[in-house]
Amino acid sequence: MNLLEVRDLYVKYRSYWYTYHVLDGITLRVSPREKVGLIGESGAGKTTLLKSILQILPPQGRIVRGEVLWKGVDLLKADKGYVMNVRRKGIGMIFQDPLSALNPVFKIKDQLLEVLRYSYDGYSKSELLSLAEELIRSVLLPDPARVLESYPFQLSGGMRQRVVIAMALASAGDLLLADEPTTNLDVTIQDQILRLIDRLVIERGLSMILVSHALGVVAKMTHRVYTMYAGNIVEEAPTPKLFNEPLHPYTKLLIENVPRISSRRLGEGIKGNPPDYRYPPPGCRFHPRCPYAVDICKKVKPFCVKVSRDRRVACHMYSEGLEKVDGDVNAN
């Protein structure tokens, strides 16, 4: 059984005037102890997907339909108590910006103890404080007692990010969601944080979904990768296969435009802009930017087809002779 399975998930955001069609039928799975990467441009819906899993979308966000199966139980239909228990002891999330994730007017100790109270029922305050110090120590912060007595503004960016990781680990019994965990950090600190996350995930036997724009990091840290474009999963493959032989035109362009030290020129980037979610284009959402687009791409949305045992791609170039059957595909 998969630890987590997202099936045909649709999410919309409503403003006063408009409806934004953000997630457009997302399907994704994570196995026990598996590290999964999620790549794509800013605004592709990656953070919305992670927040949908935990059901912590902002008030204007709404899950229209789909399933989020956690150990076989649909969280979208489960009672609130079950969902809260999953947040407390099953899934932890590292948010993009540690300054937003931490309350500036409370000490680190108070915020970490608040998380631990929910995850460790029946523990005394002294026991929770010992757990808090152990968590701070596990993320390689020196002098845990001083860190716990500090306010967020008294810590550096890297230290705050380690505190956020510690808070996520407090509730990540099985799965860690890492949403751009090195945003706004310098390169050397980024490497330290990512190595730390990778080590802790392995040591604790966790699964992970890693969202990152740093494709080199995803290539090193994950077993399998999903490419996401404008609210759609357009490709899924084992990490080495996706980076060595990308199939979807969007994945190819992403990888081709990664800056390389050995290259004499910078990548030109992908021409055009992501679609307006108020009025997404018909058919394949990537067709206005795709160099291989044909007439059918502008009219019919491609479904995800299984091109080999462990690879799936949503592109009309690969759909001939294949048909969708209950979320999978078989040859005709």
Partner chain sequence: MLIFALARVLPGDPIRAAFGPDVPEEVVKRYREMLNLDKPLYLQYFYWLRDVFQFRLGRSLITVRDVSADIAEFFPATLELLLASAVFRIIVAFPLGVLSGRKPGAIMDNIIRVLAYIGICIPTFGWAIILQLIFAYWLGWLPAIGRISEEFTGHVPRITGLMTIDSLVSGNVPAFIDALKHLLIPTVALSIGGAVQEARILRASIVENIGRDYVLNMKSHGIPEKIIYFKYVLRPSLTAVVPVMGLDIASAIGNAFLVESICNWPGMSRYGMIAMLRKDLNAIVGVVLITGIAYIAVNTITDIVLYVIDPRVRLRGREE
Given for the second form:
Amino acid sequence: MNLLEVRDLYVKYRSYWYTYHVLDGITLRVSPREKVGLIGESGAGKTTLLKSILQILPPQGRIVRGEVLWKGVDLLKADKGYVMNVRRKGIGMIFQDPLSALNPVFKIKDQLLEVLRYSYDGYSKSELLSLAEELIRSVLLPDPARVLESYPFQLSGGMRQRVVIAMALASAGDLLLADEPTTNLDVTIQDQILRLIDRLVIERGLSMILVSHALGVVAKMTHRVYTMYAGNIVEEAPTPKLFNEPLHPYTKLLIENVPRISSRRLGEGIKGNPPDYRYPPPGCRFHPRCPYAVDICKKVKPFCVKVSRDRRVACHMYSEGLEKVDGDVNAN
Amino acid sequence: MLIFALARVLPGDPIRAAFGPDVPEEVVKRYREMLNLDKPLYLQYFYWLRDVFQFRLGRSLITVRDVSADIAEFFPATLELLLASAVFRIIVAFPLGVLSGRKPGAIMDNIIRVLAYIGICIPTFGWAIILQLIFAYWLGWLPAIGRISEEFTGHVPRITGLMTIDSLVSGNVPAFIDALKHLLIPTVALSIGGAVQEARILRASIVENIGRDYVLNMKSHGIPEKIIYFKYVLRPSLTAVVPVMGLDIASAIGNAFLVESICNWPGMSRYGMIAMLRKDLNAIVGVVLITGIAYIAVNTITDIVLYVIDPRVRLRGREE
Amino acid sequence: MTSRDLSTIARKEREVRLENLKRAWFRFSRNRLAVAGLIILTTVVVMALSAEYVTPYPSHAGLYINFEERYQPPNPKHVLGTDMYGRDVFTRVVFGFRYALMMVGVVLGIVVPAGTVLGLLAGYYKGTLIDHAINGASEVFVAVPPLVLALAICSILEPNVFNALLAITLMWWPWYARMVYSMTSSLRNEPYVWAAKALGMRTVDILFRELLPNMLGPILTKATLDASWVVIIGASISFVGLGAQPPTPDLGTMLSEYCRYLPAYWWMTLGPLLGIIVLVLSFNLIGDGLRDVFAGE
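Swap state to the form predicted in complex with the partner chain from the form predicted on its own:
The next block holds the full complex; its first chain is the one shown before.
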């Protein structure tokens, strides 16, 4: 059975003036102990997807429809207590920016203990404290006592990210959501942090969804990868296959544009910008930037087709003669 | 560290503050002593400054006493009013802000929004007149003017100079209630506009913080909403309101001039007002000087409060 | 770069500005409260300008005595009643708008440009003598509550409208200077300012064509919100008797004359008070609308 399954999820953000159609029918699954990658440009809706799983969208965000199945139970329909329990003991999330993920006016100790109090019920105060110290130690921070007594702004970026990881571990009983855990860090620390996450996930037997721009990291650390573009999953494949033989034009461009040190050339990036979520392009959301776009791409939204046993892609180039799969049915 | 905090907080150092009120004084002197303008300007300023540091502010034309003695007599009443105003703001602004931030767009939020508009639209002296009209003249619940009823004058010993506290300390409960009643109209007039404004600011800050990652992070761990709201949202939001509230209380020192005149509150501001109308120069300069000092004091207190509730201010200062 | 390129760029820039303006207006017009504020203000301005024609008894504005009609409560003939000399309160309030609006116009007309220029200079030459001189001067004024300073200035000079204006103007400029100063000091390190410097643009052009356009939003918002403060402070000064003197139909002066007749003739007080409220409310509604427009989406 899948640990987590997201089916046909639609999310929008509303501001005073506009509605942003951010997630446009997302379908994804994670098996126990599986490490899944999620790649795509910034603004593709990856963070929104992770937050929707936990239903912690900011107030402007709304889940329009869809299902989030956790061990077979739909979290969107489950009662509040069940959801709270999943948040406390099932899923932990590493936020993208370690500075903004920690409350600036509380000590690390206050925040971490608060989290532990609910994830480990029935523990005494001193037990919780030693648990907190243990967690801090497990993310390889020296001098846990001092770290716990600090305020977030007194720690370096790398230390803060380790604290955020420790917090996430506190409630990650089965699944860890890692939202670009290294984007805001020094290059020198990025590798350490990723290795740490990878080790902790394996040690604790967790599943993981790793969101990252760094394709090299995803290639190394994950079993399976989803490519996301403008609120759609456009491709899914086992990691090696996706990187060796990308099918969707967007995935291809993404991989071609990885800057390589050997070639001493920076990636030029993909031409154009992600679409305006207020008025997403009709048909395939990628067609304005797609080098292979033909007429049908502008009119009809491509559905996901199964091109082989373990690969899915949402692109008209591959859809001929194949059955649509999963939930990606209708446009907008 | 202390020097850092002071330099950052204060809009000017005390010497500059003393200089500020002196500007109009100099202008006047220039008019008065048109004939010998070259000599006295700097010297006079220098002498005046020397006197100030010895608490000699010159003789008042009205009371024929030293201005410093007058101010010493009248200042406690003003202080009492300002303290009451600060208390009123806190007990009104915080609950209202917390209430309307909890559910943006709900009925409570809209009521408070309307209140806030009413609050800013009516100037302080307008409030004073309206409150007097309704509660003193029409309903007759509260006295319109003065600080305490005649029957109690002279019966309350002067300990701190704050009538309410003095009567309470000396165990004179009826006097205390009477003093409190007198205090009510000027206090509310002085603070209500600011209080609802501050509630709005607190609300805005809360609404902004609710969507922040550190709140969502807490939420992602299954911490109950109430704890998140009252602890992890409210505390950082307070750091946004406190400076505004401090500034407002500081500017209430100015509005006290009007309220004290309307409500016949025997404080320093009313004394200053009378002095202004009669061109009692020494008194004007003295009152403005003390007002300036009080203004800076309030700003300093604001910073101290901020220093206590916001570790970023506190600990950055130490690193400096 | 040829001159044609430059003119194309300039045209493009104008187009972009026009487009932004249109968008800002669109957002502003969607805000019902702000539009209501604008309508109220426009009405008030028109009424004040044509006070001689729209008010029922223009002669009542100044000195006029008719004891037979004094102390009348609001009625169809006198919508806000009459005062102790039998003057129509409504007429006087409309004339009062004239003084209040003139005050706003004069004060903001002087203070906004002056404060902006000083703030720009101090911010751009941060750390130099110019910065210290301007900031030092503004600190002197900021060290005392504005109202007290204005009252003190008025009291030492002759109490009249002109000196009240002078006092408010004097105490107000530092707040603009400080706001623009802080914006300038953060913007001066932006790449486009460096670029302009590197291209050898004149300092005047950098200040007014590169920096200033980026601050217009907040300045305009503050000016609108401050307009209401000018109304209040102006009224306060004349209320205590240090500004316009009777029989000038100034809102604050009227209020102080009339509030002596409380509680029996309360409607007299109501008139000027309502006048102040209407003005302050409209400026605040517009100001809030502008703030929302410039705060972005």
